[in-house]
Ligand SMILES: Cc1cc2nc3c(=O)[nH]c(=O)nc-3n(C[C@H](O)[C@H](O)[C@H](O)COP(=O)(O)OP(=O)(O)OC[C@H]3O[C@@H](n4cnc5c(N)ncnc54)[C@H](O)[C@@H]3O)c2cc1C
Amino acid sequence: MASSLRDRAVDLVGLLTTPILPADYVDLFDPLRAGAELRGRIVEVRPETRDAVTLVIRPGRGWAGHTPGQYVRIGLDVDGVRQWRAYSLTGPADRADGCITITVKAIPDGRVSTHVVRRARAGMLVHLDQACGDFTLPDPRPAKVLFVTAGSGITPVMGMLRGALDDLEDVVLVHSAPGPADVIFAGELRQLAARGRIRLVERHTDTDGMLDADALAALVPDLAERETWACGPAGMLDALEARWAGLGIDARLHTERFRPALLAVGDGGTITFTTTEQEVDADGATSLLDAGEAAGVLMPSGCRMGICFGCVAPLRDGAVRDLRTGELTTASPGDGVLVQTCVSAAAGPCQIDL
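Structure for the chain I just gave, only that chain, in the form predicted on its own, please.
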């Protein structure tokens, strides 16, 4: 009876306050409460380099935790539009204060990353998904480990080092950045090296050139004996995968890409976004997502690598090509075909229901 009366009271309040619901008022006072939409509050913004910052975030009570090396999708409003991006978790899973950290590097034309680096402030709320990803250390830990990173590729590896270094006996980290001042987490990494916890090899591309597989083999002669985790630009990862496969040790190489490996390029075509009636001419290497955003179409997105399915949209008519595999997907009106806009490109004229 008490529960029924409480439910009726809530319904009555809802009628009186429509379109604002009672839960909306509660969100104003306790947005991180259990049962609420998962969010987090930024409690600290910590500069790392001239174009990278670490956000310390207190997640809501629905946060299920993470394994170092995983990533989390965060949503925030940029110019009035909710944008979602995926960032690696850079802290251990058992911080005493219960907070999580992500580290964001501003990239050219990066709407969200630039917004975070320039405008994020303590007290701001962000939307969260649960942690995802399998770029993690196994249990039991390997005896000998090699990490190969470049630029912001250090971020998932930093999570592993902070969360599991005490369990690792022999660690080599080869990290590439334009110059010494561009190394994210430079002070902490160099301290670990000075204390003998890791062997750190810094490569500065402005003076040393790009890191390639041959250079890596010279820097780490015993790499074939090491379980390896690599994260960085696609070209570097492609070269490492080819070298490890050639040595017959590809099972020992684990890679994390911030962008999907794009293998197939077609002829492109005219993309029609049916909701806004906008038409965009795009080449065969430009994803539907990028083409739509460039034209100002409101496009749902998430990881932008074909993993999270946050960008799925109906293909009403026409054909698109999967940029990872070259596979064609076609649809006619009424077929109900869904495509991932972040890894699909026009393969002739096509209509997307957005």
Second form
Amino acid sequence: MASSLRDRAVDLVGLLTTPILPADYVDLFDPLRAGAELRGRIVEVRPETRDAVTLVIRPGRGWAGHTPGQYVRIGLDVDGVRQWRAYSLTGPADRADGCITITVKAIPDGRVSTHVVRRARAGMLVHLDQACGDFTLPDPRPAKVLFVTAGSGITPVMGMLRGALDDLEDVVLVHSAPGPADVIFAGELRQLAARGRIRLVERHTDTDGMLDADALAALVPDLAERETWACGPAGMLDALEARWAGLGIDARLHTERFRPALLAVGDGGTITFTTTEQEVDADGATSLLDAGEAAGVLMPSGCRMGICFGCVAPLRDGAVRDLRTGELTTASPGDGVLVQTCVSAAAGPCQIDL
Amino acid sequence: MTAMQKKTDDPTAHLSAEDIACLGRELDAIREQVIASRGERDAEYIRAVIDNQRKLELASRAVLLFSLFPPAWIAGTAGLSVSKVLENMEIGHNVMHGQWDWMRDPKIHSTTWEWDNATPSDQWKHSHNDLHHTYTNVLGHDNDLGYGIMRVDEDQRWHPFYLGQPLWNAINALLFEYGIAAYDLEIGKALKGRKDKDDFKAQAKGVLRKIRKQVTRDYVVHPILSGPSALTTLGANITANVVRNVWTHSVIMCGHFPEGVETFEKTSIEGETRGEWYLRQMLGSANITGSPFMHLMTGNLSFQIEHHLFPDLPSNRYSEIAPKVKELFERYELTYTEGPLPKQVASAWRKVIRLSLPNDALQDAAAVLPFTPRTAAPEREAVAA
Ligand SMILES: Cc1cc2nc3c(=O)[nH]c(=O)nc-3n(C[C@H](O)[C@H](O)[C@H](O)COP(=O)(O)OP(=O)(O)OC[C@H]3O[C@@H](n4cnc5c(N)ncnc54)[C@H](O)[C@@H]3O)c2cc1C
Ligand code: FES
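For comparison with the form predicted on its own, provide the form predicted together with this ligand.
Next comes the full complex, this chain leading.
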């Protein structure tokens, strides 16, 4: 009843503002209000290492909260172009000021990450989605925990340490980074270790070499007893998954990947986007998502790595190839086979209903 | 004006096929430069225009709540008129051209934009982007040429109906948004039974729904909200809509009607190369000279030539590339038609009045001599002859 009254009121105000919505005017003055499209305002930019910064963001009133370990999608305008990327939430769920934090490491030539590290300033508005992801601690908490992270892979784990360490008894963190100065959150982690709250094993790959599964087993003899969360480069995660599977304990390993493992490359083709009637020639390594975005098509997207299905669109005709497996999906005119545009590329001419 | 292919002094006669191809490549290069440098500055520009237009509209409508007081009426009506012009011209028209699609902002995108105009955006996009921009000034293809109710070229056969066209044109100016809606609907075609009935019904429904909403807003809800100022607010809103209609009609007339602008034979565009397409856009459009504010208020359609060459480049860039385009016209010895607004409006009106009469009534017969073909395409000769 209350909501239908509210809808009626909005309809009435809509008579005043047609063809645009009342919200479009209110957004001019109060972008973070309840009910607005979700945005956040950067309130602080804190340097972490020479190539990583933490953004403290005050989310709009519509923010529904998060569970440590989850990530949030952020939309930023880079050179005037809206770009969406996923970043793990590095803060606890219940910060007193209601803010959330993400920590971004600049990747050489990375469009969004270098922009954030160089250009983000307090006061800027960013677009947000609600938090998501299942790289989280279960309830009840496991007795013994192992975290294995590398580089910026520390971020979701930092969220868990900050948000849930009080509930955890026995925590081992094995973290690898090129050198001591590259360790994100180094001060805080070393302090936790000094206070005996966690056992921290820092590996510096410049001097110690890459962390492999054997080395890990030597560092953490009881790893088979530990519920394990790992986040880092694909090579490391693949090795861990193989080892855990070999031990028959793969159910105890939880991994978070920042980018999809892509293998398959075919011939590419011409993609036709039906709503804008755009035709784009794309090679076999370019995802439909990237190709469409480059052509100015409004492409829905999510994780951009094949897990969230936020990017699916109907394939009306032609063939696309799954970039992870090489599998072909085909459609005949009239079909509407849903494909994940972020991990599919054209395999000959194809028509996407966007 | 006579279709270019029939003129004695074809303005492109001196250009070889190779010249035209070269011209095409130079224009492509200008386009590439703009695309490569599109960025934050452009995004800030369009956001600022939208932001300011909305604030101006809000403020004007707020002031009009007290429109019983003459100063409030004047300020509110002026503000609302400017805001409506900006909304249609610099914002709506250009967003719907896809000029800002590259920003990937779903709020400023050709596929999502709806404008303050009687014609729904999807219908306008079809008749404007697909037909007018593709068939610019091609007789019989480009409805913008005379909107199907006027004779705008010597080559159109005269009919007594056209005697009234100065009046039709004046009425069209006052009611321009409805005129556009009517010809986007292709009512003429529908009456002759050359349009799918169901399509027409669905589209007509869309237009009527849009008009109902627009009218309710400007002529019912806002006046009622003004209480004792209801009638004066109604008057203000009518005035603002008429001002916007007359202004946009004038600007658009200046784009393709003034003397010096060429029209083209239907057959001249068959097998047209990219260079030839560019050439048609160059000769089929005219610019308006004036201040930066005037350019803004025309939605940068004062750079009609640049807009027709590159319909999807951000409007704020047209003034920047205009000197390069003009230099190109000079080098290729083509006429860059431009003039101040009053002169161009007068020129367009003169033509409307002159062509309301049969050709020989006013015109020196010497103007229509045997044609000189632009290129020696045989089918073209056949048609022109
Ligand atoms: C669930 C999830 C959580 C994430 N959390 C974080 C986080 O907390 N902190 C963080 O910094 N990043 C995180 N990422 C990665 C982030 O979303 C972006 O992919 C990253 O910032 C690169 O974006 P970019 O625009 O700078 O690079 P792009 O311009 O997209 O890519 C530039 C080049 O870098 C390569 N590249 C892309 N991603 C990586 C990568 N991760 N490592 C190495 N090379 C890469 C690309 O293949 C390309 O060649 C997360 C990703 C996911 C899916
Ligand atoms: S964007 Fe998440 S699956 Fe494609």
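From a predicted model like this one, the values you see are computed outputs, not experimental measurements. Take the two forms, find the largest set of C-alpha atoms that superpose within 1.5 Å, and that set is the rigid core. Residue numbers count along the first chain shown, from 1.
Core-superposed comparison between the two forms: CA of residue 272 displaced by 2 Å or more.
With the core held fixed, residue 282 shows a CA shift of 2 Å or greater between the two forms. Shown in the overlay between the two forms, fitted on the rigid core, is a CA shift at residue 42 smaller than 2 Å.
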